[in-house]
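As a starting point, one isolated chain is supplied in structure tokens, in the form predicted alone.
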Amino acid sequence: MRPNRLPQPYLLYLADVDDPRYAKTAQGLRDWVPEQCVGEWAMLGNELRLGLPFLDPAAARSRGAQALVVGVAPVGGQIQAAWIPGLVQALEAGLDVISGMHSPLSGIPELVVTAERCARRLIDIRIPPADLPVASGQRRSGRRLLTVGTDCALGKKYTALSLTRAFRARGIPVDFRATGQTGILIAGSGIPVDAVKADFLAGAAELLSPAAAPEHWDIIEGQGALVHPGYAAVSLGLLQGSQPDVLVLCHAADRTHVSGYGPEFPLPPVAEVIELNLAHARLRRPEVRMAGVSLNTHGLSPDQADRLMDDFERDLGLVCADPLRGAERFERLVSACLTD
């Protein structure tokens, strides 16, 4: 993993993005590490708010902020020219600037010059470490859980974070291992696996979850899906390199087709996706098991969600829970993860 942790706490920058769908990075930080979020800031005219104190960089710095985080990711993942004055203002106020966008901060001359003048850092978290190894395939001590999915963007990160919190509440030594930009910002460290060259994906996963004490758990944030037409490679690399003891499959209740790919790309039955993940995981860890299903039931009433989770449990023979609904179902999922 990265040897130096990210500077915290943060000021969350919403720029001119007024659609909450493209502010998921900021929302994830607000939801999971509110203690590391000093406030939020947006460009003039942008009315999107997340419920944090609205502070400009100077005010945030006076309240202890160490860095401004680009908290939005519009389509294309590019830093817009209109955002740059705000990023300059943050540097001049004494904040580092952190971004997980595809276009690097280090490629914008005005920011580079200002950062040098103000002795501040530009931190691009979507740039992986330069010295990643090829995977060894050797088994490592410690326990590992990997969240896998039927598709992208359906709850692998939130499931991993929820399980980490629940393990910790039970007194179990555990670390959340981040593999995406928002997860890295939440954890303060990690490896952006979608930016790693294919030859080193499994090696990055090995580095992310090193040998540990026998009772220690690493809960690894999954990416993509083995059945995804575009992102299967990153899923396979994580699965091979993580060598998980336990898998939790994530699925969205309303998802019938690969998101963004149209009706000609239907999702396979959940049972088939479970078997596919287990088959690949067994190559490195023959005793791996599927603990249960994390079902994203957003938009359903409590009764509808309960009936659907009952159906999944009956059909699959596995515990099924929505981590964001919590309650007894989720506690059963946690117990299933920990039961050998």
Contents of the next structure:
2 protein chains.
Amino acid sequence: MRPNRLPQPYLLYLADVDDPRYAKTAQGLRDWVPEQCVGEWAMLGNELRLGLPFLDPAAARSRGAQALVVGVAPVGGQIQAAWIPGLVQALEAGLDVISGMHSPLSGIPELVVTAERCARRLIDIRIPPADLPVASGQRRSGRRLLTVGTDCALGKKYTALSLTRAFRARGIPVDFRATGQTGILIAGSGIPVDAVKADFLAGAAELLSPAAAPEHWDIIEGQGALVHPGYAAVSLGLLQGSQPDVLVLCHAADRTHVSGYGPEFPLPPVAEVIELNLAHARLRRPEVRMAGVSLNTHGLSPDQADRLMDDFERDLGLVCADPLRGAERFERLVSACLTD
Amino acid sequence: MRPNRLPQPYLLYLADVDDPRYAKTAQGLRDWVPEQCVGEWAMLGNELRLGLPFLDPAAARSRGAQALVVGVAPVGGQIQAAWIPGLVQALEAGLDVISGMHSPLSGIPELVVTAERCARRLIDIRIPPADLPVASGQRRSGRRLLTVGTDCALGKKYTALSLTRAFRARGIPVDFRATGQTGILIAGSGIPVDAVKADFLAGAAELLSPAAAPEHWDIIEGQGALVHPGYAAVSLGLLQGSQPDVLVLCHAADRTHVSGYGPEFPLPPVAEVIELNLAHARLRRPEVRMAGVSLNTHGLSPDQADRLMDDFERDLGLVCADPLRGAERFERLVSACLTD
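Compare with the form predicted alone: the form predicted in complex with a further copy of the same chain:
Let us now look at the entire complex, which starts with that chain.
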């Protein structure tokens, strides 16, 4: 089953994964919603630590935790047999168990039986809600910002979260709308759009950011890229159903080719990606604007990053900032989002 | 379960549906693959006839039928309780049962039990194959044509079938590749792309038209429209994975608004839809061409239709034909598809 809101706060489970690169879910939760993270827990012998209190399920439960989150994702995205005793222990301690793995918790009989016995829930956040509608296409009140990209995995979630935090700091009513596993855990709700059947994708995006007060903003986590060889459909359904007033393009300075697809797949020019996104977005919202570029400048020196962002600003006529490179530039991007 | 090829030939079942508008699946099969239609059957008191031999399941089986096809689709797309005795009779006569309804045959216990007892299959063609891959984006040999549209339900399947027939008449090796229920029944195989999870949509389209001999053509049934408020994602995934060499745009002369969406949803100009399709298609196949326009001129007089097609040709600089309005113009469209 899948509740409307996830049970929070969490205990983050690292299991036997000691490589921090495979613990991004747990790290994302620690960084973005530390107030929802009671502690972390790992299997005996795993020395990976995230800096939260180290608590077993019973101790976490006594400090208020409502659910254990599987905070790691090894290659293949499967729940490992070795993790099951720990998940059973969590259920028996009174915690629900939440997973974003490809293999559902509900497919593991031992967990199903234990959850039943302990009256706890197994929550697979990769499973979208049932009975999603076809998109109505109707305009709805409230304002919406969608982060789009030139490729996968270059900062669309990070940018959306950073913008949400910055809007909130300015006193603007805002919600982060999550479309992927980590985002959903951070927000406590959302729809994993990549697992939705194609016919209902735009409908799912409409549900995700419902009608709101006129001055309220939804900042929607983008997925994939309109120009991606595999995931373009996800991006388009999300764009259509979100009906954004404002787009922010996310790009990585060192990304020349589609990640994971090799040299025959060069990224198109950024200006072309911007134009394609606007062409689709205008169909639903003629007044849509591209507010700026969020540039991932990882690996560059501060001077190099600044020069590159200046180049982007000059070439595209848009504000360009890296949410990880100081507030001044980023606040200019925030202002560009808010200025009609 | 879902076989790679559907069992043919068919007995077409009209059940209690006496309005020919809801018998389009059966009519499509009669029109496009009469050699695969042994006969038709209906419930007692239903006088709708399609002109095929009227046979009960046992008689159809003795004439070689392998499966009964539910050839009607009432509003809502559900199997009606009243149809079940007829479906049971078909299974008992030795026929498999094939359905493209929303509600799966496998959800009706009486049919499941009977199919098991008679060692027959219940085949739900709306259920896509399991384990579809993410698209590789790799180019593959052979040539591909995709029909695209300005909206749903204006002739993309009909155009693809007409082009397939015309290519074949010219001695060109060609396969029709089906993406919707009726098309799949006609072709005897295919993938219902609208039911595929978004992440795997382009991958499904790659599987649908696999690598082939360099001179071979796949003519792929388009779905939805890139500019459609609900179904744009389906269209984009299919376009990306198909990697077409040639596009044919399908449009209806009397269509001014998105079908079923009301006056706030005007169709964009045809030239804009063409440009958007080419922009996406070029990402995977830079040499892609829009060969022409297939215009549904239903309701116009022959003179009006001719004048309108002349106008389209002049305005767009592309051949324009209606597959239902005489061979001469349509053969020009066929030639335009084949001429680099």
